Amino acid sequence: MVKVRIEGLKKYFDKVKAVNDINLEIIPGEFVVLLGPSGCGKTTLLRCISGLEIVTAGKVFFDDDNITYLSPKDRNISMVFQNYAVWPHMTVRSNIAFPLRIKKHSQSKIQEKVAWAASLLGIDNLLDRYPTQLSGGQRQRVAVARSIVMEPKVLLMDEPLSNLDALLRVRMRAEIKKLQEKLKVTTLYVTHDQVEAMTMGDRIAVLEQGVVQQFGSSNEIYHNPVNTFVAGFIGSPQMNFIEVEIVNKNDKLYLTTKGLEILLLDIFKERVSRLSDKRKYILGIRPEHIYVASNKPVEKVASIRGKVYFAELLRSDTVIHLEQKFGLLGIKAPGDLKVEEGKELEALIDLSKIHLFEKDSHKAIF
């Protein structure tokens, strides 16, 4: 297992900053997955961690080796790409068995390493086959199992499951994260998918315009976004962002905007005791935190109204769009609730799970 650690990695295309001044962690046979947008600089990450592409300024260090100009062919990584990249003239047999060919291994070791790679992947059986005569999930089976082949210090795999139906896409996540889990690789992982992201990841790297905007657990990311940004691309449907001001009556603080106020817990109170009344701030609030009154599963909640919008029917559960003075409020109810478009509805807001965020700068009060 080796720890990968990088170094102020900076990537320039022309005056495009790709990647601007990276700095992350990984311990020794850690899962990691950097998650953003298309165009947030995670692909370019990862081949500057490959050597695929040359860095502009920084270091990548394994353990405490400086591989930063190496060849790709020297640091010992394996990488998975998202268009599988197996040999259509070749049976999975040679496709796995190519890297080894290639180090000039002996035929006994390569039957050997083979028979293994192809066991863990559950592809054993296909070996005599092309891959033209395979399905999606099974090619990339191939590939996974031919980059695992040589047992490399790290596994990189940009976006390997993007091409696959979303019922596949499913198994194979779960069959990569327990295949790492076997082999203990420290492995870096790119995808767009955040449910992939913290479903498989041990810490998530969140990237946005090629700098890492927050590092960490999936329950971390998930419950104390450190900006709008993060808060906004995790989470399924997006967080509620409504612009408030403070307001202070009677020694009890309110946040407060057209048709909306909001009583302040005293959990919140001292972190925003020093701010001023005067400013503005966004609220976020997840949809899954706001409930239909008729389900009220809290205690502490502050009660809002409203006509249904719009209502996605998605039989697992129910999204509201609830029509408001300062815009649409998303709500998330249980599937089997019976909503009417234009009809009134009452919602209740979780006080303790609200969040608050600086307007200017857009990063976390609470």
Ligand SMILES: Nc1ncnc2c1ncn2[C@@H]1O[C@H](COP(=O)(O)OP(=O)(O)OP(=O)(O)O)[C@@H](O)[C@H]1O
Contents of the next structure:
Amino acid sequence: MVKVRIEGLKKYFDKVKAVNDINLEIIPGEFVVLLGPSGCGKTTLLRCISGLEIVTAGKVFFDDDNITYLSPKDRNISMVFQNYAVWPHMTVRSNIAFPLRIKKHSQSKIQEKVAWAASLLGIDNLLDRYPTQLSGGQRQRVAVARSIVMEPKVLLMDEPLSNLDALLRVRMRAEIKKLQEKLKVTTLYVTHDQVEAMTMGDRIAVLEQGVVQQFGSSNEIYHNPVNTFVAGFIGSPQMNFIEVEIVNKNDKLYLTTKGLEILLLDIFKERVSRLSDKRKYILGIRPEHIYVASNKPVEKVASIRGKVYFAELLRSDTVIHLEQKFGLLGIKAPGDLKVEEGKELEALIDLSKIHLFEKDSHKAIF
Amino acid sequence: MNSQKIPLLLRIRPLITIFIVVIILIWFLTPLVLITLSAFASSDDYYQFEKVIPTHFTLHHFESLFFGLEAWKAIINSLSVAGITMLLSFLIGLPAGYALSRYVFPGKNFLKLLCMVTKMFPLMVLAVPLLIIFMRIGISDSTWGTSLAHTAMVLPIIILIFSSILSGVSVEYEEAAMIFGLSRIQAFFHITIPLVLPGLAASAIFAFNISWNEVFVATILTLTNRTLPAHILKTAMASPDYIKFAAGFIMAVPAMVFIFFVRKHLVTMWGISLK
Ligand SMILES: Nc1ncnc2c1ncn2[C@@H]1O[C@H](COP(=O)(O)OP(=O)(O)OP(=O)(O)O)[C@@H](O)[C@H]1O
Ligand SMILES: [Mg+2]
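Please move on to the form predicted in complex with the named molecule, as the form predicted on its own is already shown.
Below is the entire complex, every chain and molecule, led by the chain shown above.
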């Protein structure tokens, strides 16, 4: 188990700032997920840690060793590449055995390890095939198997489950997580799938344009997003963003816009009282924190009425888009709810679960 | 059950393919067969024109060619020149092609263009100055001199071929090997070379054949240490026709034998084809 520390890491490709001043400290044995949209620099960050990319500036430490300029082969890491990089001229067996063979393990040890990794990933019946005779998902599993036979210091995985079908993905998610807990290997796991991030990561680093926006547990990231980007990126359907003003009426603070008036609960008051009310703010409400009036589970709510513009029936739940003066409001309701498009509906906003952001800086106030 | 007829075109398509293949084979093999037959025909049979297929065979022509005209020396010369040419063009061409395929550096396109430009000058223009230079440094009329000249001829093309072959191998294959404990050079030999073997084999044939068949430079640069084509041009062409056929035969055979041995690498291996 090693601690991975990244200090002021930058990687520029000419003018493209793929990684722009990243600082991370990863606890030994931790499972950290790098989450972000396509092109935000996840792969580049991983490649900098692996040594395949020479950094523009900054340092990478394993424990207290500065390994910024150490060659990849001496770092004792392994990696699952986004495009698998399973060698086409070797059988699956040789591919998985390769890292062991390089490190000169005994033949019996190699056989035992290969069999173990292959059965773990459910590819034991494919060992004598060549990669071209495999499907994308099978190749991906070979890549994962190859990465775990060595028991590396640090395990880097670049979207290792992206090509699996939904069922297999859920199973593999659990397998990888369990395996990581057993091996206790410090792991950086890249994905752009938030469910994967939420379920697997001890902590999640949300990346955007080469910068870490927030680094914390899934709980923190979901409940206390630091800015509108994180708030909007996490959660499905997306958080509702509504431009509001802060209004003081009879010593009570309200967040208002056309057709909406939301009372600020006392728990938020202190944060807001210091703000000047001339500025613009963005109110954030998650669709799952708005309830349809008929099944109201909480106390302090704001009621809002509107016509159903569109309802997505996912059967497990129903996503309702409610017409409002300020735009559409997304609501996540139970799947058994009967909704008709065009009909009027009353919805209740849970006042204790709202978020407020500064409009200019996009930073969270609460 | 309603049976369905396979359309006529689909049914006769294999026949058409076979037909075309046969035509192509005849086109290429007829001269080869004629040369072979004539090379072994006894001189009596050879001069009987109504006898298309000779009935009496002899090795006499080869004997006089090999020993009377001393072609055996020329064959050894040719083999060493072609061998050295191949070796040199691989030694220089592989790193050069790798650099062109893997790295971005200033002047890269200019270098590629330069490789093409070398093919613009006719050999006649270069041969005489080359001879003078070789005489000065004392490598004229030697195997090495001819090899160097041949290497210079094939190298530009070989570099371009190698760079394109190596570009066909994803960098990630090498990078994966580096992650799992190899240095860049080891990764090149363990991973990349096996992957491009078919292409390398084809390139080897190419280099070998260019050198084996090259006659102009070889004739000018050498006097006593002639390669086979230069030697034949000088001696066999002044001999009876059946000697010429024997000469043609030994010109063709080594190339064919060589191709036979590397042939299996030409067929795409492991079900992959490298563009
Ligand atoms: N070798 C390179 N040369 C130039 N630009 C590059 C290079 N590699 C990556 N980039 C750029 O750097 C940025 C980050 O790329 P990166 O591959 O790290 O994204 P990513 O987060 O892994 O995306 P994805 O989820 O699509 O894999 C992108 O804008 C990309 O175009
Ligand atoms: Mg990527």
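Predicted model only: the values in this text are computed from it and were never measured. Residue numbers count along the first chain shown, from 1.
Original post:
In terms of the two rigid parts that describe the motion between these two forms, is Y69 grouped with D128?
Top reply: When each C-alpha is assigned to the better-fitting superposition, Y69 and D128 land in different parts.
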